[in-house]
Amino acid sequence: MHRPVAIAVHGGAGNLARYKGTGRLEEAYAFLEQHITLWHTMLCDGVSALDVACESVRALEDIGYFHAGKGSSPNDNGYVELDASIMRGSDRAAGAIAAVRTPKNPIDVARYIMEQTQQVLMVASEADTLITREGFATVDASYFVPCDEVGAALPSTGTVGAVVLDRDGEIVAATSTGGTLRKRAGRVGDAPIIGAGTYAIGGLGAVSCTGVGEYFLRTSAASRILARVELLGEHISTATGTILTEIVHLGGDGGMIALDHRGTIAMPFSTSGMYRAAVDATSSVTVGCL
């Protein structure tokens, strides 16, 4: 018997209030509203959680509205470094890349590492060599159009991600980022780190995080959310709220999307906004920016 399906996506948390009056929030809202229905329909039609996770993150990378893929911003040396990760809950297979400069869609490379190699994480120039050798679509510096020219003097964080539950009960989490605006070259945040920015456990749930990555790393945020659900029996909303509160108390901020094996969704954030959209197991649709 097929189970209910659910999906949540995010386009990053941060000081989104600075975009009021620019049209950016309205553009992002319209994009999320249109596409969340499409991705949910794919799940209802039997497309796998893994395929829908990659399809949704790829679209978020391509649109240029968010700090991932096309919209990534340069680091303090003036070039873009990209990170991504993906995890499948049923067998806890995972793949990730960090500090790469050439892939058009980093999430596709993370999936390749998960499915076709014995590694989990590959980084920097050797990962870029693999990207070229395996024929992934590549781009040069002219491709990137930093999404944060509006209010660029203000601190900013950003990531995109998806958590997905399909009709067979498979659960997947995926995350991709261009990092924080003018980040230190070589800096890697939580997005490509399994257990910090991305985590999924079959029969339990999935999490994708966004925010100041150092704090999500220090708290092992994604894995500890699911640990609280598993070991303490907490509701997914309680578990995400507890870990986000811990991050805020340490001095960080951000947000996360999470779902449990029943298709219940939580999307808390501590910033002025988080690009987000979801359809839960009851087919209730949520879209928001602020």
Second form
Number of protein chains: 2
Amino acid sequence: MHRPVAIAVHGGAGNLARYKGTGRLEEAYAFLEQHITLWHTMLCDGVSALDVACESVRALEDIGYFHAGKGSSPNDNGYVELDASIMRGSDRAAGAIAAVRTPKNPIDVARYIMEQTQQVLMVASEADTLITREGFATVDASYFVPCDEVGAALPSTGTVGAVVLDRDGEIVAATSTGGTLRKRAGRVGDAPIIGAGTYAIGGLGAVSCTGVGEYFLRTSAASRILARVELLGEHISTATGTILTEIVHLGGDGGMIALDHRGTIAMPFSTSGMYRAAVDATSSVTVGCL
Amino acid sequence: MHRPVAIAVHGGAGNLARYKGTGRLEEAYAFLEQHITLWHTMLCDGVSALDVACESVRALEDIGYFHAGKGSSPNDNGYVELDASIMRGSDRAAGAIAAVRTPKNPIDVARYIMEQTQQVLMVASEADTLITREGFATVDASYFVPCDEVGAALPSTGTVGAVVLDRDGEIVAATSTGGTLRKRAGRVGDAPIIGAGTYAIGGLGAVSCTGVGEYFLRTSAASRILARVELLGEHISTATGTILTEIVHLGGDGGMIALDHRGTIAMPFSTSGMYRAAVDATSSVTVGCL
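Okay, that's the form predicted alone, but what's the structure of the form predicted in complex with another copy of the chain?
Starting with the chain above, the whole complex follows.
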């Protein structure tokens, strides 16, 4: 008998209600509904949590519907800055990049940093130099989806992410973002920060966050969610809800996806919507936007 | 009757035993012994935790004995990269900079980001642009202390930091570093990361870490120490000891300074030494290197 597998992904929390009637929600929903089954099947077939986390985040980066990878938005200096991070629970290995401009798939670079270097976090132009030298696929400004008028009027705080539990009990969290539209150049949010936007502890759980990054940094959101599970034995739904409430009390907004070592999933958000999809340990499928 | 005040500072954990007989330990000890009393007196006179934290970290940056500010070491591309962060417990406001090259006192820039901007973390050249535009004192390569032969043979992982409790019950944590000697250019450790190198929660406590930053990132050290105090009611000595043990089990090394809301102080380290000084709520003074 196999141990349970589970996966949850998100495409960002934000004021998604503004997209009603534009077709954007339906488009994203269809994409998530189709792919979550695919990624779940990979897990059932024995593919590792690390591979499925990277596969799903890469797809979310490539589709251009979300504010990560191809869908990233230029900052107030007119260029895109990308951030990503990944963490493996069993040995708490982690890798991340922040404020880079060139990689097509930031999550692949985060994984490379985790697996092939002594560092955890690499930033800015020196990280771009590494990206070129190591032969990662790179893109220029023409690759990114142009900002639409709706997005320009109401800056999104989108991010993408995945939390995955595989058949061996391995737990992985991954997050990637292109930042907030017209964000201040050089600003880094929670997405590439281990402990804030991304955290995983073997035998316990994994978290990937989305929202106004400053509040997730100040609450050390991802690690403090798992601290509640670890130290109080709180249910993952209670722990995520508690920290999200703390964020809202500080004036922030957003959401997160989380799973525990049994494959239970929680996906709370305080915004009008969060692109999300999951298959939990009971094979129950959830897909939603609002 | 006044509420208790307390302060602890560190000048980095590392293999300080190698400095025996060189006079360096005595020099640092004298500096710490003289200044800790000065900073404690400021607190007794009603100066805020924020001002005393910045004053003490600025002095530790300026003296050139520690791997922060003037004492920072060039990375493997031959230039210095500076990181700093600060957090105030009462409202969990935070500010940080990473991988910047120009400020004389990185901690002042972190405070500016906390108090005057909507961001928490700013990095690299765009942050340097902000530093120049806002009129902060800047320095060039000639400012930094040349690496000595001892340091070159045994790279130090020094950082400086302060945790402060003032008469109003305000709690502040602050950390600043010039990185590890010959570190990889673009690498960022835990010092500028809220939740890893620096964390503070009002009414609870504050932590500033030093050591091999990657392990402090992976353990989300500062926030998980305070999570133990918050959720388990653990004594600050137990909580710091538990997370330091976790770091050592992962293969890391370092130390931290921490205080709780009553002004109790803990300063554990796993290396052969940590530059440290403190005055706790009972006015008991501690100064040490090994």
